[in-house]
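There is one chain below, alone, in structure tokens, taken in the form predicted on its own.
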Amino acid sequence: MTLKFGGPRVLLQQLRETMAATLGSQERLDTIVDLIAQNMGADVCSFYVLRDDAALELFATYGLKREAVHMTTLRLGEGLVGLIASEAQSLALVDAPQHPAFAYRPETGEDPYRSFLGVPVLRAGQIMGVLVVQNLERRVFREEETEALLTTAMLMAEMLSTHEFESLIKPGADVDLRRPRTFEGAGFAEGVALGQVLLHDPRVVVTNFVADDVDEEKERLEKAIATMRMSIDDMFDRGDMQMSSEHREILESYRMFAHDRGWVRRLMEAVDNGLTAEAAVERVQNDTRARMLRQTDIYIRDRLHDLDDLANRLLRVLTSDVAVFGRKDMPENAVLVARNLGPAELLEYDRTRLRGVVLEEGATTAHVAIIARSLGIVAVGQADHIVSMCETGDDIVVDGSAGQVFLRPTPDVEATYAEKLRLRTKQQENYALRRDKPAVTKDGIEVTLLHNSGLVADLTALDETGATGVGLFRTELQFMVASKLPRLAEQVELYKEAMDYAGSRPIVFRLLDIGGDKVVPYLRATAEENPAMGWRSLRLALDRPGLLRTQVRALLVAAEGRALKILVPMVTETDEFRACANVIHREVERLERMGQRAPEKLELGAMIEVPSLLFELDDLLVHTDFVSIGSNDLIQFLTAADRANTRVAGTYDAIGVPRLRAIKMIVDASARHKVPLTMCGELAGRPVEALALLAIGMTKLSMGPSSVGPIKDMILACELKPIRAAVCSMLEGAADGSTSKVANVRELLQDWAERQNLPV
């Protein structure tokens, strides 16, 4: 027999035209393998389809028995086609017969045929199916006859995900790409929201395989290449990059995989092979993150994330693709899915239509997890991979609580957290109903409960959950959502619109507090290696007084008389906030003189949260009008664990003894100096660890709005008394009969919640 190998490029312009063509499901899938084999000199020509019950069936065939089309499975890793799908391998074999995972289906009528070869279809390194070609005769395929396969396998992976051959499913079953997916993640902002997938970022569609002129393809590929280059060298340039840093180390792998020649060697040969650049990009990304995240290495896996966003990099530039989703285009209860996200492009979004937000990085305590509980959004992060796995507009369920998404959900999981998100309503119903009603324990101590800020926005939440003020209004996010510095007026605009909204409940505005993880981009600044305790929030502004005084005059102006709360962030010795005071004071003093009204009462605090403050606060209460404690801060320098370091952030109770003793130093010296004291971290809005506040004698309490309602549930139901004495008693040191049968804080509180039946 005389084989004739048509070559890539004529069989792409056939299936181009055939997919063109007004044909059925059934008919295109028959025509399309038909092709193949002609054009491929093949006797045998089969494609086999991954269903979501990781079984592999037969869907078009031609030189097999017809009959066996939609009969024949065969399950992952089973015979050579399972061997193909799970490890997303091609296979080229002389004599498939003799090969040990060949498995033999009689009714294919498969086993006259001797030469194998199979290639994955693979979508965004996904498994969808297998494509076989086979032949009577022993033949020795070549690599570009793989290759070919390899680019027609492409081909097929996007008609599948077009959702065409539906029809052709058995009922009950599903393409494997589009079967429900759980990822497992850490709870950014308590709740549920059910809603459709809005990619932040979405992937570039590459709509045209098929090149027309293959040297032209290769020249815009080779401009593209060197545009994204010098994009990245660019980068390199700006001041912030100079020295060693977490981002400068990405940019690195970055800048090493776009000059790799056997990456760029890959896409040329792509191109060589019928493909149009951006096809050529998704074919070489396709099957290189098929191979790494079969990879057990981790270090290799984390490699996938730098080698997506090369790839996205290099189609943008191509495509000249600068378009971002509009409020137009979300839809009604839209879940944000992104890599990553900053607090001003959360802001961006629709807040009506936005549900949720899943991200596959950050932390519990970056801003964009602070922002949307304060707005209360549902948020999940550290959902690994979650973008390469889901579409816009695909269906999708978020568990904030749990930390849990639900990708393309099955009928009873949606059932199921609907009727969740029909209870939660409820009990929303049920808190507001308590709105006005105090927060005094069973045996009367009374708790004050405030928010947390940062938008004038989420101000409207006093109202509904009936808190009592505002216990810390982040002013940096201001700053970390503009594109240029805020001016005065700016200033003085928004701080009014705060106080005005506040009317007569108290508001405390937290000085400007960033560096570190709050990134300000137009205030540049040298890389540090530990910028979590370098050159940020009070040592900036002191080192930065004209920024420091417009920030002080934009308070005092926007007060217009009204009495003032100003607490200053990270205090690290007392002669800092006394330098801190003393610049307030002047701008006092100048404000009267140019004949403007003073606030009628000013009061300054402190912001407990470097543990060093801890050996002299007495020193430090003596000058001091109320002090807030940063539980995040604060837990994180005693801990000595990255709060943005998924690998440690968990390791640490931020409840255990060591923890809750040095917070209970700051309320003992807070009652002796009789100097308010307000907890404004992350700790006073979760129900175990707020009791463990009320427990060493806290009374003020600052959270995000949707946990007022939760805590003061809990307080309502305490009878807190036994349970400070024997917190008290545990952090002591004493075994009495309250603290001998646990083994810490958080169990014991535990026990004291089962016995009072406190919604914790």
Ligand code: PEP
The other form holds:
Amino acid sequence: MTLKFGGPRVLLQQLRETMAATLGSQERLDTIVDLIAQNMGADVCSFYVLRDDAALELFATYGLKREAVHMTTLRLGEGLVGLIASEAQSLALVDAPQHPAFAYRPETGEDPYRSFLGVPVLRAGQIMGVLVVQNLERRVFREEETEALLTTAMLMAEMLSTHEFESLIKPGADVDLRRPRTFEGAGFAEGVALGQVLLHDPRVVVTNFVADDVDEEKERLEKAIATMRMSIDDMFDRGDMQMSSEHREILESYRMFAHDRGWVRRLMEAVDNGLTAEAAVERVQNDTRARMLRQTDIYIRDRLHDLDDLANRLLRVLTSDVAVFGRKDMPENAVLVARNLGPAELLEYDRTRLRGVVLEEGATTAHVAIIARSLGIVAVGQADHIVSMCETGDDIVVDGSAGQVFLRPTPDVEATYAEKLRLRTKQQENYALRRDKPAVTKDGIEVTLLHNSGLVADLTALDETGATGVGLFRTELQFMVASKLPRLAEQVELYKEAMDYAGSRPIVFRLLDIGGDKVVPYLRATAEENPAMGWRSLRLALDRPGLLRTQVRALLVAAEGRALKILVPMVTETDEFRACANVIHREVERLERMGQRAPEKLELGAMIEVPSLLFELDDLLVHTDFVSIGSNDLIQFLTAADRANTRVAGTYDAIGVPRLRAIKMIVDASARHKVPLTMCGELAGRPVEALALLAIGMTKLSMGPSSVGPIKDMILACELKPIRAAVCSMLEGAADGSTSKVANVRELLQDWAERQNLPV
Ligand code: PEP
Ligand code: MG
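Having seen the form predicted on its own, I'd like the form predicted in complex with the ligand now, please.
Once more the chain from above appears, this time first in line as the rest of the complex follows.
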């Protein structure tokens, strides 16, 4: 049988005319399915629409029984149509009834049809329906026929979004969509933000789908791609602080996509099929978004997200919407709302106006969450469906600590949070007043307060908090935000920038601590059942000495002869530390052989965060210049409670007697060996916990920048010696009369805090 395949351009023109004609809704749909069937030489063309109740309803058909229209429904995932909708993927079959997902619907009379081609009807990555053609005889659908049907499906999606079909698709649409809404998400970065919604990527609405002149559209597309590429290059040339090395790496991946031949070819093909340049971008973008929906690999999703973002930029160029990069009209208190956001995109916004970020997706460990935290921007993720429910300019309140978002808040919610914010701001001002005051207790015990850091962009906080240095620079962040392994030169650049910024303030670089929840997908080996206890951190570094050597080399070169402190993470046995130290010393020798300056002083430290090391402290401490406790890991391993699992992470009090005794073992051993000791886990940044650490003799605490003020205030108000005595006697199991009324260390400390009026 010879098939008439009229070609997509002819079909698009015909469909355009049908859409403009004065017809009733059903008549219009019926005409459209007839046209598609004729054009594609199909015996059947059916159009299914996804309703609000997740059922796919047959809306129009040519070839199947007309009585089935608006009667036949399939659930998502049910039958071939349901499968296409749930997977957002096309399906071409020569013999459809043989497919395991085939669901027979007698009322449609479709049993004699063998060949089947179905495509998802997508709009902005959301599934809206399914378009199907079928033939009686066996027919192999060619790739260009699938393409043509996908292009047609775009037009159907556009048509569905017009008012004409609204009442058919959303039976309950007359509810008040603008009412206040609360979203229970996940807290990504703590704090409170009040402001106005700024939708990241308000959708560029493509209204003109069918090209009048294909050559002209090609030219427009080519020009727009060139403009977009140029604007990426411009971004590289902009050398402000926000444009730090990590940001540049992400832009590198955009640049790579912008020059990707496959991507450009698919855009051009879509124009060849009769679409306008902007419709072509949307057509290819639909594929990307559909792939993103299906993709479970976080790394690939991130890359697809980059590609989606790039397509948006291209659309903006084509529609002369707003600047491709950089956003100028930000409100004073902007709260960015997005489905998802790449770290580079976040860095593009003016930080002085950005109060908060709300995402529909993301995990606490997502790169964007890490960056929001390190920049002190309040952030909440997993706020389901928020993008479709808000508009730029809506009032919004974000509670990053509780993970809650209040969209169009009621006056009482707004007033409560405005008061919270006022108090926080006042506190911040007070902290700033004491910025240069040393952290010394009332009874003269001096405490060193340091920052945990990891990006160049967050080092500026050093000047704001008055911390005396960086106790932990998490070098893995650079690796986590990059799309590929950072090269030696890129690592050197980051470390040098960090050292330059820190100046005379000490900065401790922790060697790569990847694995566990710190995903660096381009380095990942096979999936592990228990990654927190898997091939990670120092184990990985010793197995892959090339990676370790490169990093050490980068640190040595960046130091340019200055003093250098290197911290080794996840040490489980002293020998591992020594093996790592050997690699470092060999690199120093190599550097000298090459005539370059070695650091004037090189200090090597070990993280104590694996319990086994507690029983080898006297061996370890003769080999280390300093040590640092990673309480986040140490406590999770001591209690066998996953730090990232909210269900169990809080079950055991971190300052419970057994945990504090373990930490005190380290304090005592480092005092015996006169090896400086720092705490760089989360404990150091929480007032009651920090008090517990001071009480057992710790005097160096490294924490997130926002904790420095509150901890310093607690120290300044505190008379430590009596608290020390009380806590130590409790740890020794000798509860005296004064402490008998309290059940545990926390209560004991709260009691003391009350007596001394400490701000905890
Ligand atoms: C820790 O484990 O306490 C620590 C500081 O390191 P990280 O949180 O990066 O594992
Ligand atoms: Mg750790």
